[in-house]
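Listed next as structure tokens is one chain, alone, in the form predicted on its own.
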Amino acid sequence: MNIGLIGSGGREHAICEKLLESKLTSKIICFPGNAGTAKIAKNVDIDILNFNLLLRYINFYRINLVVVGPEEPLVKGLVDFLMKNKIKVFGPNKFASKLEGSKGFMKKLCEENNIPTAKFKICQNKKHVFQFLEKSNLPLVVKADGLAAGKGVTICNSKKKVLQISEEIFKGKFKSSKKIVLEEFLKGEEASYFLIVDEKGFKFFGTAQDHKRVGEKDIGPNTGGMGAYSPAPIINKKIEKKIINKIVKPTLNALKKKNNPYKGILYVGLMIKQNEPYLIEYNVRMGDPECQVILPRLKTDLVKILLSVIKNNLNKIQIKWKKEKCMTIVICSKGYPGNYKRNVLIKNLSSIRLDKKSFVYHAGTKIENNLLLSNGGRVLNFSSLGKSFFDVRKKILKLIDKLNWKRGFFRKDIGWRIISK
């Protein structure tokens, strides 16, 4: 079958590689893809938010299945649009995608269904902010209500900072929304729990821990993710049971009651505090870079899994995993998450030899005049499988040394909490 893959990041390159392993896959067409997907699929450089144009290309390439990687087309209703046009598509519909598309929607759903999460207030003006400040302790977390490309969350240690960040969002810093969600700061350990869901039920789809902060030992501003590892050791069977019973089931049941059952990948962003899980956020797709550590561990045919969700017979498929651990380190353009240069030459990648357990996933890259150039803040992901996180990290760092890309930077301490234990 011909498969259309929407997106251009490291997540999409990892998905593309996994789709290619399936015997059911004839050809993959990426919209728009990157320099990594260009080697294994056909890239079509179009605006993925122009749904009518996308549909024309889907029909032209006789695509049998569309897989949506990033959140924005999901939140804007691509799944609904394609289903209306009789195209087989994997991902949640527009209503269910509000779990990620609106922090306010997600928080209200938690409130209505007794789902454990941080105390919060949805604010539309300064008056609301002051009301929450009066009865809350610092630090506080300010979140843009809508999508903000991983840059809409700020932890504030002073009232002045809370007011400054809130004002910026009210004035339209992010196109998606001028509302904010203010919430208490939960201290604990973050982890990501993934599920694959159809209308009848769900199955476990991996755990990971991600490093959001730009600096080593998790300091500095938030990014889209500097690296990740899987599985997440903090999620044991006892905590997993709590996640499913207190968070996952109430959410899925609430959406069913609203006549919009969830279908697709559900990413449960958690804070584990004193062995209790609290919901920080939902994502309605694979995480990036979590995808780059979960998919290398997957043994079962990904295409078969996706088709079983579309047909609502996920219960008939057994999902198997490799026992090995996986880690990824993200190489970023200098200046990220602030200002950085694009179109910077990356010289040595083609000369690096990878064994069967190591992978390089392209994120912000492109090919121009047969040259590999940077095309984003997060540029490459070096991932590897192995028996221990310490050995895997050592192996990845050696590969990155061989790349010797002077215009990039990366964190050498990914997995520091678990490795130091």
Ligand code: AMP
Second form
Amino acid sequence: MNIGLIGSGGREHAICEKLLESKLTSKIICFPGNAGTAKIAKNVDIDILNFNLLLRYINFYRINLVVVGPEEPLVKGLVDFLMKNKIKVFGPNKFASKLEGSKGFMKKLCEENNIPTAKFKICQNKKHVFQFLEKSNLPLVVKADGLAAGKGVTICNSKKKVLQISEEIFKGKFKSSKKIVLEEFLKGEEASYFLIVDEKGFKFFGTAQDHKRVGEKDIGPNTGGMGAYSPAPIINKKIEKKIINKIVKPTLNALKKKNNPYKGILYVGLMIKQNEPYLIEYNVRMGDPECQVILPRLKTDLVKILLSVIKNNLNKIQIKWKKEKCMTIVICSKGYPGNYKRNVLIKNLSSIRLDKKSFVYHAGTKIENNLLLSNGGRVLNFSSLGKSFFDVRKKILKLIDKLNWKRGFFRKDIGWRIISK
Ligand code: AMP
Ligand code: GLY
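Moving on from the form predicted on its own, please list the structure of the form predicted together with the ligand.
Below is the whole assembly, all chains and molecules, this chain first.
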């Protein structure tokens, strides 16, 4: 079958490679894709939020299955739109996507269903902020209610900062919403737990930990993610049981009761505090770069899995995983997450030889006049599988050495928590 893949990041390149491994796949069309997907699929450079145009291309290329990578088209209702037009599509509908698209929606659902999460208040004005400030201790976390491309969360160590950040959001800093969620700060270790869900049930889809801060030892501003590893050792069987019973099941049941059962990948962002999981956030898609460490470990045919979700047959399929560990290190343009240059030449990639357990997933890249150029903040992901995180990291760092891209930077300490233990 012909598959349409929406998105252009490292996540989508990893998905594209995995979809190609399936015997069921004839051709993949990426909207818009990147230089990595261009080598193995057809890229069509269009605005993915222009649903009518997208539909025309989907029909033109006789696409039988659409896979949506990023959150924005999901939150804006692409799944509902395609289903109405009789196109098979993998991902949650607009209502269920509010789990990620509105932090207020997610927190209210937690409150109504006793799901462990940070204490919070949804605020629409200064008065609401003061009400929460009166009864809370610092630090506090200010979150834009709507999508904010990873820039909507600020951890505040003073009341002044809380007021300043809230005011900016009330005034419309983010187009998606003028509301904020103000919440207490949870101290602990973060981990991500993934599920694949259909209307009847769900299956485990991996664990990972990423490194959001730009600097080594997790300092500096937040980024989309500088690297990740899977599995996440902190999520043991006991904690997993608590995640399922206290967080996942109540959430999925609540959505069913609202007549909008969840379907797709559910990314459960957690803070583990004294062996207790707290929900920090839901994402309604794979993580980026978490996807680049989870999919290399997947043994089962991804297309079969996705089709089984669409048919609500997930219980009939067994999802198998490799025992090996996987890590990814992200190469970024110098200056990211602040200002950086685009269109910078990346010379050496084609001369790097990869073994069967190593992968380079492109993110912000493009080809122009046969040259590979940078086209974003996060540019390339080097992933590799192996027996120990220590060995895998060593192998990746050697590969990055060969790339020798002077206009980029990366963190050498991905996995420091588990490697130094
Ligand atoms: P989010 O966009 O909700 O994932 O938040 C981005 C990052 O902010 C998370 O990955 C955490 O590192 C941090 N964060 C968010 N909420 C909290 C919280 N209540 N307590 C501590 N850290 C938080
Ligand atoms: N790596 C974090 C995310 O995909 O949201």
